[in-house]
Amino acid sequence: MYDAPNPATNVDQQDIKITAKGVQVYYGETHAIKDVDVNIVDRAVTSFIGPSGCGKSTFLRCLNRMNDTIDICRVEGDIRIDGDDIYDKRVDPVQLRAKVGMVFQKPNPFPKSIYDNVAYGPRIHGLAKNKADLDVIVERALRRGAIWDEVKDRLDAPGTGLSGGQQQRLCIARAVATEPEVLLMDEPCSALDPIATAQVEELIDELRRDYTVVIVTHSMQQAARVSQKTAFFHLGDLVEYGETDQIFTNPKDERTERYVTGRIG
């Protein structure tokens, strides 16, 4: 089945962080993802693009087993991170989600202080021996979220009191506090204004130095700005995957060409 060259898996093996083969996703009788093969590169930003309802967010949620929380959802196929099968019955999804962080479409800070929002994950995963350790982890995460300078004097203030863009950067800080290796982002800028969007995009570019970043976006301009690799989904199929510049300027599949030129979507 995998003997023929596949554009979705044509990536230098040494750079691969996540491999997916033959992935199918069903919601009840609905076949939402169809036989997806993809290799996702380490220390890079990979964008998933495509029309609404094409399966890009569903596939993203396969990568940290968020679909496990949906009763009618069934995932088949093989997904590995660093060669380890993440759907192995011995894998604890909670531990997996510490390794594979996620940032959602709408900023969703906990109804807690800024400090406690970031400290929550490290606390439940036992990453700090004492308060001093936790202070270091919280500061480092807020710095990585590019929001430390704005909140360092009000760490006890509620996270919900921040602006939308600040809340999203707080959620990114919260996601990186558990020292994940992969960061998933499901349309992280769709609820933000242009200035906040630019700040988050700049942050995404910085985060790829330390993490494998996978982002779902409706904005082709955003995909072109922030990602090195792009995957185009359509009607549950992964149509084309490659270098971002190539996908946007010289797509190999007619469906990709029609989407990036605005004729479908």
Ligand SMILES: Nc1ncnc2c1ncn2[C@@H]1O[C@H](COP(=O)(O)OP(=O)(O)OP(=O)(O)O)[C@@H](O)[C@H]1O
The other form holds:
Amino acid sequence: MYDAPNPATNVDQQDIKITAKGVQVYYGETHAIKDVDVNIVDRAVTSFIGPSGCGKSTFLRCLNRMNDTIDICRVEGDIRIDGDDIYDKRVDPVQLRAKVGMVFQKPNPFPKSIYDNVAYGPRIHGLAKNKADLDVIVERALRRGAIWDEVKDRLDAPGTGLSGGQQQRLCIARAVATEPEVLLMDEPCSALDPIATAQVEELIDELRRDYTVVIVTHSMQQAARVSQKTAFFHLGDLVEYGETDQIFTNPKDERTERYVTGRIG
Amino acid sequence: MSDTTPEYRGAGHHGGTMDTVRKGLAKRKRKQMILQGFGIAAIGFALTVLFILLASLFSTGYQAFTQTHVELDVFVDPQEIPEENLPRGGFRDVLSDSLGQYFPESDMTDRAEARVLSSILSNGAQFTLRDMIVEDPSLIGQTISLKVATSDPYDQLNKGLIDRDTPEDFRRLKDEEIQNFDTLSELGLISKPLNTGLLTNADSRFPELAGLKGALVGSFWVLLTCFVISFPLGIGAAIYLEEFAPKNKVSDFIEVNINNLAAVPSVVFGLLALAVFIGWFGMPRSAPFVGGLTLALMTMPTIIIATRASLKAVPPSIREAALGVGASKHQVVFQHVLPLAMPGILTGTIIGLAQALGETAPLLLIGMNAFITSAASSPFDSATALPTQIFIWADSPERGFVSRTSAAILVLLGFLITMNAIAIFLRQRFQRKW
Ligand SMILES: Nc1ncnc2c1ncn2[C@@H]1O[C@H](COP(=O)(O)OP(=O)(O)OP(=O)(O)O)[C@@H](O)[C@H]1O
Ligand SMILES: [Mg+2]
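Alt. form predicted together with the named molecule, vs. the form predicted on its own above:
Full assembly next; the chain just shown is listed first.
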């Protein structure tokens, strides 16, 4: 797609999917992300935790350039996926977002049929040659979203008519339908009950086999359950980043310790 | 509790606070009652005015929904109406002769007497007969039964609008004429069927023949032109301003001016149209196309404002969802946001068009109040529109136009209410729960 070699991350090239260096994000005068460096591992779940307003969503949205749509938002620094600078002038954010899918905090299916919700991405990117192709893609995506059995008999029903948990899984199916390599999830379970949460967590664990998953969560238990790597943000700084086990059992920074033990946030 | 002395016991004290609150409560309640009273009075006033308006329109207008007719046996005399020269036939004489058969004692060769008699028939009766015979020349030589409108004074008489007790000198119909009418009435030849001509005839100098067809067709062309121009332009401008235009001083300036445009009095648009469309561009006067163009200028700000409001109302989560799967800005707008905003846009458009339908001043200025006796067959023919037709009729001296004016207003109101009802229906039907 784009071809700038990245000497800094040549080591462990096959393991590291995303590298960020010196990332700064400003909303007008507000400095929301301060000089963040992070390497996100391929085919693993990385969770971002931290108190509200610390910049987790902001950083996540840098990874698929969703911040481009906010007029006052300015991103500086270097973010590479597979070694390619995603903020390069030649990179079309539309193409990038086909490669880096996103699931939002609030389930947001299109007010269209379940089928059309999932088929939309493949359609606009021209991934299916014909209707039969598209049917296959839709079914595969819905199966990956662990919702196929519940909706296979009513693919023409509106997606907005599903329950909250079903809607969120539909949105996950929609995101995976374009065969992205990276899946960004911003608090995907915050609107869900424990059962739906468990289903989505199970799903995330499945998705790890094919995708690089980055998830923002407010639930320490969830981060501990689903992720292999954890990043702790505080007031725009990336305070600590490491193995999930280590972050929760043996944090190096005092702020991390206070947060994971429930004393700040 | 109410019998405790309302003694102030310190703000911090529980009982004291409650007392203060209770005292204030009565005052607040009183204020609320007064406010409610004013509200109810205002609504009552509005409803009363509306009721009086409608009642007065109905009480005069209902008379125009029927029309007195007389049924005659007409002998189509081949001598008067030669088959080879139909247009020059003496249709009027044939009619007055056939009228004569019901009055054996009157002398139809006396011109004056014949004229008095045939004044019962509408001036249009001869054309009705002519059209029948042109269509089917084999009727010549036969006796046919013909049902034609009576002229306006007799129609008024039949509807009880002419008082028979008024002294003859002050009455529009003389005793003799009333006598003639009563004779026909006793023979059972007079009837008062539904006045379909009100909708199917074009305008006429004779109230009994005047109808709204020309105005309806004219209004149709005006609204069509207005819609075809203002809808795409309005939506296009709104989409650009709302979704694509950079937010800066220029777009602020444009926004303020669009809002100003919506507040410009309609007569100003009429003057503009007269100067620019007719004066400079040499477009035809009285043409519905020019009227539609003028009204489009007025409707466009309404559509732009409604469209922008509906685009804004589409939740950002839908935009994010579409962007998130890799839709481009255009795809987001045209495949997601616009369809969701459509009910709101249509509602705004219909309301804008309803305003345009009732708009009179600009149409008067571009000459759409001309007297035209045929319906326009294209938007470039001269025509009137509903409101200007009302204006013309209200200005006419003939008594018959009084009830017709009210009836025309009722027709116009009917259209307006229908359009607003559609707008409300759309709004209810497509109201979304996200
Ligand atoms: N669209 C925006 N415009 C201006 N400032 C913003 C915007 N979005 C976020 N911010 C600011 O950036 C900072 C980080 O916000 P962000 O949404 O990334 O926090 P977060 O960690 O996701 O919080 P939460 O856990 O509550 O979702 C906050 O101080 C916030 O006020
Ligand atoms: Mg957030």
